[in-house]
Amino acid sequence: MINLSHHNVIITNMEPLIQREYSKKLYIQLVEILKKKITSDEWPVGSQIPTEDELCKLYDVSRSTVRTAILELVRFGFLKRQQGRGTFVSRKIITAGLTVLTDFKELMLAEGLKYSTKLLVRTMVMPTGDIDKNLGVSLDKHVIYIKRLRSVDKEPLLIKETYVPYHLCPALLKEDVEKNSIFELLESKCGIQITKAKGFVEITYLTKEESSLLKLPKGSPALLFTQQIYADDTVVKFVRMIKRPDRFRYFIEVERKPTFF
């Protein structure tokens, strides 16, 4: 038995096993090894987690692993980040509800592939077309439009266009969009606490700009995604993704949302 005393938490050597030849996702299974931890008890509602680097030795997985499992358990509350301390178990959850992860630089990591990220368009615009039913918001009311393209392994994969109102997080217009998501900033850098998302799947057919993009024929199918994304009863982000449909498929998976006691 291993006593992080440092951390308050205990740690045998007889933890659970990565299983490398299921076909459920690395990160997945480190959630659901951690997240154990936490609801059995073993790691008490104040206690400090052991850092990135002890779970990589001790479960045999990258760095990314471990942060996209971390991220999970913060997003849905078991985990808390406390800057220049550590990380905390926040709260005791039980479980109900369903909720989608679909975020595209998780499922990048997990997958162990490597992906960029290219700034097309951020800029300030009006709430022209039907943006202004999917926010929420007046015609009147500025929105911050960011546009970009992720590539995996250099090859195009998906535009994304991202539609946030201005007075909710003015610093979308500063912050760096390319290495970081906008999910994060929203949360970190706005205090905005994303809760739930709903969202479309539906055919599409590229334009001229869109096949210059992913390097399709003009008029080429593709998958298109749409989703508005809340904060309690608000929505804070629409999103617009066009996906190739040739190249890497798009993992969606449902899991059981946590309630807070």
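Numbering follows the first chain given and starts at 1. Only the largest set of C-alpha atoms that superpose within 1.5 Å between the two forms is called the rigid core. This structure is a prediction, so every number in the text was calculated from the model and none was measured. What changes on going to the form predicted in complex with the partner chain:
- After superposition on the rigid core, displacement of the C-alpha of residue 236 between the two forms stays below 2 Å.
- Fitting the two forms on the rigid core leaves the C-alpha of residue 77 displaced by at least 2 angstroms between the two forms.
- Core-superposed comparison between the two forms: the C-alpha position of residue 40 differs by no less than 2 Å.
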Second form
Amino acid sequence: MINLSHHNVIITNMEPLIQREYSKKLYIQLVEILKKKITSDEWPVGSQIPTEDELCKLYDVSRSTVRTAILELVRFGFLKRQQGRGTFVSRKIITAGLTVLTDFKELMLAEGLKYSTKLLVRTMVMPTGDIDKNLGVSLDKHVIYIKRLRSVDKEPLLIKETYVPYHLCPALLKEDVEKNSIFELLESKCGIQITKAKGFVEITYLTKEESSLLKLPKGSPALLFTQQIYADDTVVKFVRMIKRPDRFRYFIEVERKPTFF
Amino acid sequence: MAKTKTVKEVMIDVFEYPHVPYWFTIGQAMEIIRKSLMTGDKCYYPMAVLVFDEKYNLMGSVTIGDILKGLEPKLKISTLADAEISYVDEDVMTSYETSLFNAESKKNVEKPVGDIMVPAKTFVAPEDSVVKAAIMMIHHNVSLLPVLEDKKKLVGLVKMVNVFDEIANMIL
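The block above covers the form predicted on its own; next, return the form predicted in complex with the partner chain.
Okay, now the whole complex, with that chain kicking things off.
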């Protein structure tokens, strides 16, 4: 424990500290500390956070460390800076890395949000429409169809429809798909190693049923995600997700590599 | 006389028939039947789809006969006094024929299969005898009989063809 008696600010024993002997970069440690304050609601949505000066003193770090940490939290949507007013805790927006294969559950855990899943439908269908092409199976193959509603903080955020060929994972008919993610079940119950996902993001307009589930007016625009999940070259799952447009944003990073001729 | 076979011994796998939820349209069911049951050499009789609810409980079945009936436009019910024609009038029959399976049928294919489904009310258990299955089929006029384990879980189907074969073995 570092002796803090020489500091001119009062830090309670509960206050997490920056550990200098720890190999993690200082600003990353500060990001984690501040993130925890936001996700635990110690700093509620809309509240103003301490100034950079105050944070410098509070954690005994340089101004550039504080600035980098705040910028990082702004980038991930936890904080919002308002010119001349200060920095505020922003309404939670869920950030997903488009290029990284993440599952909703993993994502929610990483973001520290409380979420719940409601199973609406679990039955068997034949792959009509474009489902056969998306799954790469013929129309006479039985397909498990699961429809769930995901909510964060009791607010419905997304409708997720999942199609998995029955022969690949019959266990999905029985397993708890409210607590477990299908992603995990495919791996743990059916030994399917998911390797990649391909998909599209587009705008859709909510049908009557979708709008009542998401508590939005009929015909409202929403984000539509269609995704094929692969294990090597086989499509093991086709997902159709309808997301509230105002609660998600996507992080895209493009790197320019020097080319050599 | 040899012991009669049990349902378990003659039943077929439930996955030999297409499964659809009740909100699928008649059009989708038609497409599915053509692609799953009408290709190849395998003999599917009866030709049908099984209809399930949102929790994957069996609700009933839809045969190709039920579909044709469902597509047929509902005719205006007329009284005998209105009738000006005899039932053998060829011209009227022709105009009746051409009016069938046209515009109204195109609308009807959008209806859910739940509307035309025949609810499954008769079941047998895997341990029941084939004779019992035969009796059920004759008296309830069904050609595809669901086999339920513990009165709940759908484990198979008995087709009239299989029952017929067994009864023939017993009698002939």
